[in-house]
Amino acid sequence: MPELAEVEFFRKRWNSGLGQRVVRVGIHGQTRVFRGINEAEFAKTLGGSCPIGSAAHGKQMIFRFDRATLGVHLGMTGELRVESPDFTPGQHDHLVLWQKDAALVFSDPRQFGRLLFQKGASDPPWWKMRPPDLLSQEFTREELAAFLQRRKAAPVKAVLLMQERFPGVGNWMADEILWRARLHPATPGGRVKDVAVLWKTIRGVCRDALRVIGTKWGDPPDTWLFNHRWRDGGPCPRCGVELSRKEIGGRTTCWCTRCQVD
C-alpha cells in the first residue's frame, strides 16, 4: 500500500496539470472508487474546471479546482499517471481528466482506493479533521509519549500503523523506524523507554523517504532496512545477522534479533 512518500510522488505527477482547464471527464461508472459520489454531478462539475493547487497528508491527497475539491486515496493498488491528450482508458483507469496537452489518470486494479468530492472552494470535513503532520511542530515528543501510554499494551509496531496519530506510516516505514531506533516491534507501547529517540527517528525516516522516494521515486540505499526486509534470509544492513520475519500487530514484520532486543 502506498505510504507517505509514494503518495507525495503521485501527487506531484498530477501537478503538471495545474492551471490547465479540464476539457472532458471520463469515468468508469458504478465502480467502488466512486462510492458515495453522484457521478453525474461529479463529471459536470469537473468538466470545464481548472486545477489550481494540491496537497498531500499521510496517505491522502487533495486537488483543489476553481469550483470543487477532489480527494484521492490510493488504497493498495491505486496510482496517478499523466498520459497524452489522445489517451484511451484501459479497464482499470477509473477517472480521466482530459486537458489540452495531457490526460490525468487515476487507475486502481483492485478498487481499494477511493475518490472524494465536494463542490465549492472550502476545504471538506475529511480534510480538516487530519491529525498533525509528522514533520510539523504539532507532532511533539509529549504527544507521542501520551499516545504510547494510551496504547500501552499494544505492540509498538501496531501503534505506529495507527493513522490517527501517524498519518502516512505503513508497513515498511514502521519496520524502518523501529530498526533505526533499535526497538523490537513487539515491545508494548507503554514500555518504550526512550520516546525522544523514537520521535526523532520517526521524523528522520519521513524526511529520508520524502527525499529519496517522494521526489523522483529513487531507490533507497542498501544502508536502509528497506532493501533487505523483503527477502527470506536477508541480512541486517547494520550488523549482518539474518533478519527475522513474523506477523506482529496483524502485519508481516521484519527485524534484527541482535539490534532490536525485546
Given for the second form:
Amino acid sequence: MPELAEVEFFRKRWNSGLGQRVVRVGIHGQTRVFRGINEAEFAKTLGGSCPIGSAAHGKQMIFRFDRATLGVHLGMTGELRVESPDFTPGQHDHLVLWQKDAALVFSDPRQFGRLLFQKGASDPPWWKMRPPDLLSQEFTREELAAFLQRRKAAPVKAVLLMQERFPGVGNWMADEILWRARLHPATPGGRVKDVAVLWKTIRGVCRDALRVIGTKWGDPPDTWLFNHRWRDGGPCPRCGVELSRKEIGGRTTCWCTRCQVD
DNA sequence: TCTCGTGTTTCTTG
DNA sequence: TCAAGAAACACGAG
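Okay, that was the form predicted alone. Show me the form predicted together with the DNA next.
Whole complex next, starting from this chain.
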C-alpha cells in the first residue's frame, strides 16, 4: 500500500521512539529485506544506539541514529509499527528495535521492501541523490514538460510511476491524478496537451493525500476516485459512468471513459 | 486451486 | 545507447 502519504504516516509512528536508546535488536537476517546488508554489523551497530531524527522523501524513509543511518523502503506490503516492550516477533516481523518503553517493528510479508544501512552520522549517497520533492519549488512545469517529452512514447500512467521524477507516486495516486486532470492513462507522454493542468493536479493530489492519509490515516472522501477504483464496475464519482479497469503501463489502471479522453 | 496485487530491479527487445 | 515492456521476487486475500 505504501505511497507518499502512507510512508509519511508510518514514519511518524516510529518517531515516538526518537531519543530512546535501543536495548535489543531482533532481525530475520536471511530475508530479502536485508539484501546487501551485513547482519552482524547491522545488529551490533544499532544495539545501544539512539534514534535522533527521521525524514521521508517519496517512498523512501531515513532514520538517523547517533552512530548510523537506517533507510526503509516499504515495498508493497511493508509497514512500521510500535508494539509494547514485551513484544514477540511474528513470521514477517523482520526487524524489531526494542527500547525501554516500546518495540519498533518493521514487518513485510512479501519482502519487496528493503532496509538500507550505513555506519556513521553522515547521510548516505542514495539519500543525497534524491530527486526534487513534488511539492518543492524545484519541481516546475518546465521540468515536467521536458520529462514528458523524454518519455514521449510511454503511456502517461507509466510515466507518473517513474520514481526518478515523481517520487512517492504509486498506483492509486497516479490514477487519482489522471482522473482529476481528465487525462486518459494510455495517452503517450509526448501527447499530453495541457502540461500546466497536469502539473497543478500532481501537486494537488500530493497535498491532499498528505493531509488526509499522512497525518492520521483518514479515509479519503467519496468525491475522490480512490474509494471507487478497487472493484470492477464502480461509478465515476464525477459523472456516474461505470469505471474501466485494465492493465496500462504494466499496472492495473482505473479510469472514467467519459471524463478521461485521449 | 487459481488469480491478482497501492513496488522495484533486472533482463530482453526494439 | 536509450527507452519500453516483461519477468521475477514472495505471500496473503478473495
